[in-house]
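There is one chain below, alone, in structure tokens, taken in the form predicted on its own.
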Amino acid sequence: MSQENGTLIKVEDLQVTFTEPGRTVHAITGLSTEIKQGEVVVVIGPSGCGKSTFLRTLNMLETPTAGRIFFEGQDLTSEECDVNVHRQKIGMVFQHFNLFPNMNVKKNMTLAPVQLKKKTQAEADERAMELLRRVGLDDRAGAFPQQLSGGQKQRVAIVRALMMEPDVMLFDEPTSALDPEMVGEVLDVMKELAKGGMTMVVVTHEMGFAREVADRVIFMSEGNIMEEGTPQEIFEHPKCDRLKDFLSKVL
């Protein structure tokens, strides 16, 4: 169920403040945006500008200090909302894979859907093998995370999230912990997902990916959106000086 005009996620005046010893950090300062069904949104910006915090609040891994987040019309920030129910429809892929080290690849993938009674073990096993085939890892189903390369771990993390058949996928710098030669194999999987119509919000430093795959690029600085637009608008016709300065360093 999406909101009016195909909006899947709506963020209104989001604020996130952390208290650290001796100082208050305003990580997000009144950010508002919408993410449409089937849209690929790439979030770029300097380190420490609030990109990952913004992404983590979308499934309430960080609690907003103020503002509201609507997902499929439901206010996730409302006390009446059971966030865990909605979180099942939000796939999340982290920088450091977060696989269970004591379980093999297939078990990592089937655990959640079986425990949450979304699938029987047999159905989950079948789906896991299907997804592993898609990312070229069906021969690694019995391997444990420590036996995989970084790129393989991240591909497993992506298909593990897909096991829950999410309505949106959130990627938090999915390639930044990888050796450069492994980045491409993970981005290829993400490109395939985008082609298949998956709604995606991706925080990344991979400007080539942003340029090629994004429908919309959001540039963040100091906890808010400074500029947003199509890849062409952002990379070829940046308006604000802060974005121009950022691009001069990364392109």
Second form
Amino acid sequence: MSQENGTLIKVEDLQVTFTEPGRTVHAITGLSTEIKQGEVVVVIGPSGCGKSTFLRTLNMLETPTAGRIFFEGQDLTSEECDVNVHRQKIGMVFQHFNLFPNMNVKKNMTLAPVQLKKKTQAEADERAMELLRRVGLDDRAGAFPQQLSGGQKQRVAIVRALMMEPDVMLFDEPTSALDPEMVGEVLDVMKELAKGGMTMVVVTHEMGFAREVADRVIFMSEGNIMEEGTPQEIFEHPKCDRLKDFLSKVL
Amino acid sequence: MQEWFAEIAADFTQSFIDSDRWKALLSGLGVTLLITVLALLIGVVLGVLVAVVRSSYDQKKKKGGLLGVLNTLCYIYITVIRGTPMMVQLLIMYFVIMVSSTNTMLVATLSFGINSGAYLAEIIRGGIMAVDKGQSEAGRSLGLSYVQTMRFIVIPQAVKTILPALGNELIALLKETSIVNVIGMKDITKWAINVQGRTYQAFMPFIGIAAIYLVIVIVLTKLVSLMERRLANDVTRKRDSH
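Mind giving me the form predicted together with its partner chain, seeing as the form predicted on its own was just shown?
All chains and molecules follow, beginning with the one already shown.
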């Protein structure tokens, strides 16, 4: 794995609070961390621990209540920052794929790069076919999302994000909505990406994937990082009780 | 029996053929359709703008600011327009607001457009809210702006959902134009009133225009369902999970 030491994302004392009728939810409580170029970080933890919120805050889909997020040195939380520009370099893959049902696969992929003037339609088409070939879906370029299986949809969602040539890819439980037999094909694409040196932050319940691919595993609980380390440290020698308890349930 | 047919034929000739009345009817039909089409265009533009303001305000966490002011204006607009009769709005527009204008077509299209916009705004807002939130998140995560996400991703999907309601609104709009004679416009309803005044025949002119309205509505309904079927081929508004 190519491991440069530049810091890509820096999170400082991040807090996210939701106000629901009748109560306040502290989803993230003062989290700080750094993500380095080329690093594959896997975030694990029990449901409701804030791991998805953490991931979504990295490209400002959730607005932090306090704290700062630096992406390539730019403070995303500052008023003057044009988040749209930075989001172009932060790819995101969702649990429910979120492909655009009113467009075919190719259009799904080329819409953003063409509209944002990163590529001409012809260049984008060519790049789309190249990426589809890489994930074995070049024959489905003209299909609409509802004609694809879950695994195919997620592979398209991944290459759609790659079309913007992002510097980091965020994965929000990318295999949780899939039938079990389709999990492998999506994880394979993600492993390929990791091998290619892509910086990745992955929220997942796939412990096998975490063990095999992660450079660092973050265990979150109650809105903060409880423990982090290499997969070996986390899975073989867990220190805190919560992590031991969590692992005993999922492994 | 034959006598009866002869009488009908005579009535028909008197109402539609004599004094070239069919020409006046055709120009009346032009007026009716033109008001409908222009008002629909104004209504759709207004409706989309108001719906976008209202639904983005609803989604915003921090209330207030410019968007808050716009949202309040939109709310007042919808409340006032939906809360007063169309005919009263038309009279106010003609005799109060645009009193210096003699262009009744302008007055009528504006009035009907503004009226239609208020209803369309709520229909479109409903459509926008029915689109899965993940859709706009996916658009924004690719770096598309709010407006681009609305334009290419959310609104096309919303249109499919609201097409039947849009058809309803179009039909209602067409029929409501029959009141424009209160500001002196010669639409097909005015034509029928005139013919009745001249010939003392009520049956032919009124049943005649009723048939015309009905035929237009049937054609519009067909067109809307054709569009629905076309959109159904490539759009589903279901959340695209398994």
